[in-house]
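What follows is one chain in structure tokens, specifically the form predicted alone.
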Amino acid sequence: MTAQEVRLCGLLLQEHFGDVVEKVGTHLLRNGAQHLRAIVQETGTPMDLVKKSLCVLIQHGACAFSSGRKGPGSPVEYQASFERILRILRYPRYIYTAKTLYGDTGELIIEELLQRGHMTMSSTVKTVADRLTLNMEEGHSMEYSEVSNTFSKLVETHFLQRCPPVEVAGKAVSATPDPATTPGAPANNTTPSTPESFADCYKVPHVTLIGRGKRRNSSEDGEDQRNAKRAKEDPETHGDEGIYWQVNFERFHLHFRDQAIISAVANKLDQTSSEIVRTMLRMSEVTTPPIATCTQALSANEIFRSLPPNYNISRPILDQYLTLLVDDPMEFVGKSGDSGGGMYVVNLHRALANLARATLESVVQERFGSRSARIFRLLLRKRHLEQKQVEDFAMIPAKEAKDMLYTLLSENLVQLQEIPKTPDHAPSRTFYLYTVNQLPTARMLLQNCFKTVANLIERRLFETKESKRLLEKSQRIEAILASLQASGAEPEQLTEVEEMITPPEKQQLESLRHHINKLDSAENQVDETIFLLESYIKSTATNKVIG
């Protein structure tokens, strides 16, 4: 693990948990696996803070626990992930993946549920009912069923799985905090449990909820957490009890991973072939592993029956369009076989390494201009290739080349091999050859993309601070307004609370809404590099260990 990555997985904690839980999880991911007694000592830190910022990070997926390393009877270890802390910059991606698919309901249902970590069945639908409820026109209300089945739909496409149970390892696990709440956590000193290690993964349970969401008012939020414990402590049965549902961060970067696929296909050709790709993945979804470096095998005549019936594609045409996407150069689909009418598959590490390197070429056109991405390409098309084989075949002048060449080189896009023909290595009998490795190349523009959203994130915090006095101001007359509009107000009354805010005040806050808004649009937009760049390298090292 980089500074980089502890760096921004402090800043998300800070930002989502506090300062406490940053502190914490920040020395987990410094120091590895510890007990709870030396967290306590070098965070300095009491005992109490410590046991409730572990049983955040475990409600949330961010820590696990096992069985000390040193045998039966010593102490439970704690040990931080890095990778789950930052799949929470990927929140509001999850979220509106879901809104697309599922409607609001499934908008509300993953926020719950990454909000949370962890909850039941019932108490998901229940929780999301009342927040529809409350959005509706008077006198409507959502049904518990309707939320129910957007419910089973996610888990029917893998998007919700079942928190594995927890395992028992002898008295160990009694020194942890509080393991009733913490379903989704290991306690074994082996392999830790995982959601698809067993069977009743996707099993949805028969949940007995009749009813409909309820509209509470302003007044009643205030109760809800005095109402908590005895919901606790008096709860209803539902069927589902013990029975905790987490969000399936890998079938969405499945999805994300088909969505830029199909994006770049588009791109590429045309909106035809994307459809074409989209019906074969589609179709592969479940029978192909995630790890798989392309999908199972399909015939012509399948991919003609499957897809969708308002492109009317004859089957000569769908013909033409499968060799057309086989003998392009980004070789995203092959052919396998002639059987059936030819047997295609999607080469999804072929498609990933060629966005991958799309990604690398992009960024050195921005920073370094269009003559250096020349050079670049080139490098990547060619392997190796001697500095004036550079400047002729980039048709760039020797002192340009010379000098692009050298910037490359100085920030490691561009590496130098030397070949001497003598044991001596003498310069004037060695061969000097440019290239470029993608995969050490793409490692670190992820660094920098890890750098790049800590920075957005500690700007937008600053930000932040620097107007938090207007910022409350403004939230007050909100709320103020909000609730003389409920009581019916005259709107004499409500012009003159909206006039407490004055013009420049009113320019200040416009100004610093535009300024979070471009930063959170530039959070999301490296975070989309992030995910390419990741999937690219975790799909290499698989290949590796395949091949």
Contents of the next structure:
Amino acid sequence: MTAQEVRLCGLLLQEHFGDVVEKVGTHLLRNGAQHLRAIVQETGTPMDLVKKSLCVLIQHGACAFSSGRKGPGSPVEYQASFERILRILRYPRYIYTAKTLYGDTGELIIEELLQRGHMTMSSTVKTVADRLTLNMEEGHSMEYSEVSNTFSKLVETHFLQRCPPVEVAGKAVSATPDPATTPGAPANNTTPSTPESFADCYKVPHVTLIGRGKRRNSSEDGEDQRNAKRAKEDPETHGDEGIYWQVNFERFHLHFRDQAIISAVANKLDQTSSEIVRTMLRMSEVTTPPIATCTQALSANEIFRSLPPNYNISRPILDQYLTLLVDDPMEFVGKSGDSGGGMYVVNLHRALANLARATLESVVQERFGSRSARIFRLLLRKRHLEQKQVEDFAMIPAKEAKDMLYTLLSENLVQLQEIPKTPDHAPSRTFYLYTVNQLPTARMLLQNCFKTVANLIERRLFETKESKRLLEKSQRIEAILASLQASGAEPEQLTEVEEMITPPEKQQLESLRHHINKLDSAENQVDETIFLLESYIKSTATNKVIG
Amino acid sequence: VTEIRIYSFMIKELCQQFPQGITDQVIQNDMPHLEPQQRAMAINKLLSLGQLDLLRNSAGLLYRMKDTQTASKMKGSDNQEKLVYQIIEDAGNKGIWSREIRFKSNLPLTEINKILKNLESKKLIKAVKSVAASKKKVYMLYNLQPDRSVTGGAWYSDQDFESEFVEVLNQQCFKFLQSKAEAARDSKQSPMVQRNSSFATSHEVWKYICELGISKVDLSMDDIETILNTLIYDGKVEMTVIAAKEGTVGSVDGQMKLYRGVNAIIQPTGLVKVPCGLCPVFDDCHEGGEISPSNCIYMAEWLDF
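Given the form predicted alone, corresponding form predicted in complex with the partner chain:
Time for the whole complex; same chain goes first.
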């Protein structure tokens, strides 16, 4: 848990859940697994607030509990998951993907689930239907069944999954009913159970949901709150009590990874090749485990049959494209056999390594110039080179090459390897070789990305704080305007109120909005880099292959 | 003493008979009555007169008739100068450093410098600045062309690396390959044909550059290949090797190198679109410090853009 990671998580928790949760969360992140009393003592927050914060974190899957390490009688320990908290950064991307794949309904389902953490299917459907109805024209409303359909589709393609069921209290851990234990602490299992380990993970329950979304008028805002509260305690049952759903982040990540590979192929080769790769990836979506180095082998016949109908390329042309993909130095696609017209696989790990390498090269190029990038790529290719060799291969004058190499060395993007000729390591009799190690460099850049995002968030908070007075003023004016309009005031009164904001203030507000938008979109852009680097590091770690 | 002179004369005759040189053995066979001491004195006399060259090969010492032209040039030079001249001549067109001359001749430094100045003024040797270490001077015979490793070859003119020249060549080669790739893409033929026609052999590129005439120096195909390699390291070009029949134009050892312009596989990554990704003081920045996100001037400029 590096300092940058803790800082970033702290900022994310504070923005989404508030100060108390942030305090508890960062404390857990810094100090590992702790039991309730320790948290209360060390953070100095009252017990009930700590309990509530833990509930919030558990609800969102950011915190897990397990029985204590000291034996069966010891109190339950809570552990925060840094990875899960980081996912908050990626929420906009998940929602956008759901929108492109499943339309507005899908978008809202994912949004609701992300906001609430865990929800039953019935409550999700109802809430989404109400929201959609709000945006539709008068007299129209959204059918529950439509929303249920979209929900089922999301489950079928594994974007949603059931939360792992929690065992009921009284089963394994008996003895002292510790007040800190939330009902249903699982038995002393050493391996955390993944959602996939439960058989019904992707089974849609039989839910009786008949009805339409309810439209609520804005004047019933106050009632809305009460209605929402009431809905939670709704005695209506729909047959799926206790079955909670959550967003399956891994599935989204696989989708993003596929997208990255397809766009890389499109950039390098052409549109048709990328369509072929897209088809191959789609066919192996559910059959390939997430950490595999390559997809299942697909025969050329199958690929030909599964191509989208508007791409009517003939069979020999398809074979040519496949051969070209295999011959390409980037090795996106490999040939694993000759049966069925040729068996082809997509090399996932290789593709991720290439994308990570391109990311590193891009950073060096933008930061230090194209000649330094040339040296960097040269070292990536040739592994170890002496100073003189670098100058000769890169065709850069000696003085400049030396300067660039030392700059890269000071930024730790390039490492120096000493090979002594004599046992006394005398500098004049030692080889000094420059080298680039892709994996450690990727890790370092990942930490830089975390720091960058934390900087962006802090800047955004700073900008908001600076203009707090102005923002409050504009909010009051808007509220006054709204109330005047609702009570049917005359146009002169409205313009009078509007003019209470002076033009320079308007401009300031405009520029503030512009700044905040820019910072927000920048966070998303850096998150893309984080995704590529994280996927590469994870894939390398699980496969122990030098990429 | 006259005997020595007679013996020297006879040895000289022998040398003239065998222009490639004679060994002690040959002299002994020819004049068996000659004692080793007298033989040595005779040979020394010839050497001091500058009429014999003393060489060493794997079998032993070799005596050779000296070229009369050079013999006349050396008239007036003393032994030491001749020795130094010999050493420099042996170094061929790679030249030899003054310190190495000192090691080989065992002469003191001051003597060496005097002799070198003498020889240079007589236009027998010249100093060439080495491109590897700019302060080092190597000496070689006056009329020899310095070797490539000393001058640096086509990319150096007067010890200066011609970066502009290299840049121009770089861009020209890239443009050639890029236009070839585009032409192949626009031809809308089957993908295999498209890809094959977007390749250019190193020979084709070489011919194109020669015809462009932007180079005042003659460039070999190897030179062009080093330029193309830099394009590969720029990520703009990729290379494959194919087997070619011996005798096809441009093939070396039965293979040909093919080059092709390519596009990058990703757009510039997200991290560099943000000031922090390019910030020179990234490591010094933290909240509450002198450099922090709140007062960052780079961010302020970027936000107002």
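Residue numbers count along the first chain shown, from 1. As the structure is a prediction and not an experimental result, all values here were calculated from the model. Rigid core (definition): largest C-alpha set, two forms, superposition within 1.5 Å.
- After superposing the rigid core, the C-alpha of Met47 moves by less than 2 Å between the two forms.
- Once both forms are fitted on their rigid core, the CA atom of Leu470 lies 2 Å or more apart between the two forms.
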